[in-house]
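As a starting point, one isolated chain is supplied in structure tokens, in the form predicted on its own.
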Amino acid sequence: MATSSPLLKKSVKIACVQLASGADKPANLTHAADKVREAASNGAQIVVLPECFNSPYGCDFFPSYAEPLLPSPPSPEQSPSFHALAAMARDNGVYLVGGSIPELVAPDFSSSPPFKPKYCNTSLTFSPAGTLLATHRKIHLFDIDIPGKIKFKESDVLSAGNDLTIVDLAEYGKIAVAICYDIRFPELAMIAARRGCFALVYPGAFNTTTGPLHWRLQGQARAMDNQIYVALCSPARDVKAGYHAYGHSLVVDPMAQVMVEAKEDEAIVYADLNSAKIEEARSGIPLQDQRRFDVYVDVSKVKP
């Protein structure tokens, strides 16, 4: 009986950079480059930045910090963040999941006027050669209202993406990239896992209301359901900002055990991922062989 090839071809070290960013975009890009260099110097081969790493997080900031990414590649003048991320990956020889940045999308002139630009919350993943591998536009927009605690409505400014993002890292295998609120929708993770990903990577900026409740729990739940690794990368907390990120960047193993977790301050957390952990989880609790697709649908095979 032939054995299937492992999801993770060889062991890899991942780093989540819990970055402190402010209002100065060029300073944010320089600071991110310094931290990516530090992560690479400590042996990381996959480096992850947080959601909205190049700007403050908030609906008031998205339009003024947004950069056009299409047609690709944009010029350095159009998108300094795109070129900064490409250089970070290339200069350090790492796969870089570039957190996310606000993206300016040109108006659709084939539609009816008025022609208004759109904005997306967009993650860019680059190869060690500095080549763009994938673009993920946040699919689920963060619209919540918890009375007396937090109200936020990304859809006031942002438009949602429409595509699941799976990235092939040639030496290692496939990862899925999604952003923050996307983690609350387990269908995305199920599809990615059943299509052969060894890890789910979520740049995110949970807040100090939902973070203590659900940040770690969501990471563990997605790992437990799918028996693969999960990495969550948050901005560092800035109590002077209008939005207080929870922090606590972490990596969870395929048995839903938290391998490493930051606190709220700026930090880099590292984890070594290996195929044996995935195989151990799946052989001990063989969910993949026990699903009842005669009773419920396999979401990974349903096309919209």
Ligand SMILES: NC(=O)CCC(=O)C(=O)O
Second form
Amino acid sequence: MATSSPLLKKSVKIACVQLASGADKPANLTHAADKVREAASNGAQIVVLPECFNSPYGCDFFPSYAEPLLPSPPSPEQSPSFHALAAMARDNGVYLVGGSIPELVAPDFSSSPPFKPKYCNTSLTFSPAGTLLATHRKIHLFDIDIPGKIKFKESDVLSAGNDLTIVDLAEYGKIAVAICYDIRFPELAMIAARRGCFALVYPGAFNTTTGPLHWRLQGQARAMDNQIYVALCSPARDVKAGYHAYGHSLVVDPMAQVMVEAKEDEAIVYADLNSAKIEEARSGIPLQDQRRFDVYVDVSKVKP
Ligand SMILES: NC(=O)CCC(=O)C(=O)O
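Follow the form predicted on its own with the form predicted in complex with this ligand, if you could.
Now the complete complex, all chains and molecules, led by this one.
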């Protein structure tokens, strides 16, 4: 087997901040900043926040909490969350996967009127210098209907993103960022892994119906199939909110073992990621040398 450079160039500590957020956006931003500081002071070099960390999660809330993000940089008045996240990364010298926030997308003025505002569920990743490294717009919108349990239709309000997001964390290597329901589509994970990512990072907000069934399983499945790390970061559960997030933020290793998992309350979970674990998984079970692209398509080659 040809030797190749490691996917993870040096060991790194990741922290998932299972944040308790409420309706007050400035308070949510301040609280997130406190928790990112806490994670960094405990040695985390990559910090992850949950989906919709600056607002309650729900279709009724997306438009009123939305901020314009692109073309960047927006002004602090237009996009307080963008600037708060940049400062959290810079002040603590960490890579920050800034959960997600509702984004107000500028209308396409080249189309015909009326120009309707468009909203996306968008994740921003910042470097330790506070520079924006990547923007991921949730590709698969959360539209489900389980009678008597949960009905949710993000597509009533949100538009989907169209791009896979791979972020180069210079000294460590590459990660993929996707949001919550995106995890149910293994193609994304497969493509990212085959393009050299050492971890898949999903800010998410599963619910109390599908969470107990699928949250951990999805994390383990993506890790097992791709033999890399997976981190899932949820909001803390708030039983007074309209949407009850499952919680249980976790990190899974390349052999699909759960390294650490929160309960439902606010918490920060930490995991040390190293290259040896990826190599051990891949040399013991060498899937990468056994794929049969003469029988089926290599999805990582399909779209640039
Ligand atoms: N916010 C989401 O995308 C929720 C996804 C979810 O709960 C699921 O079951 O999938």
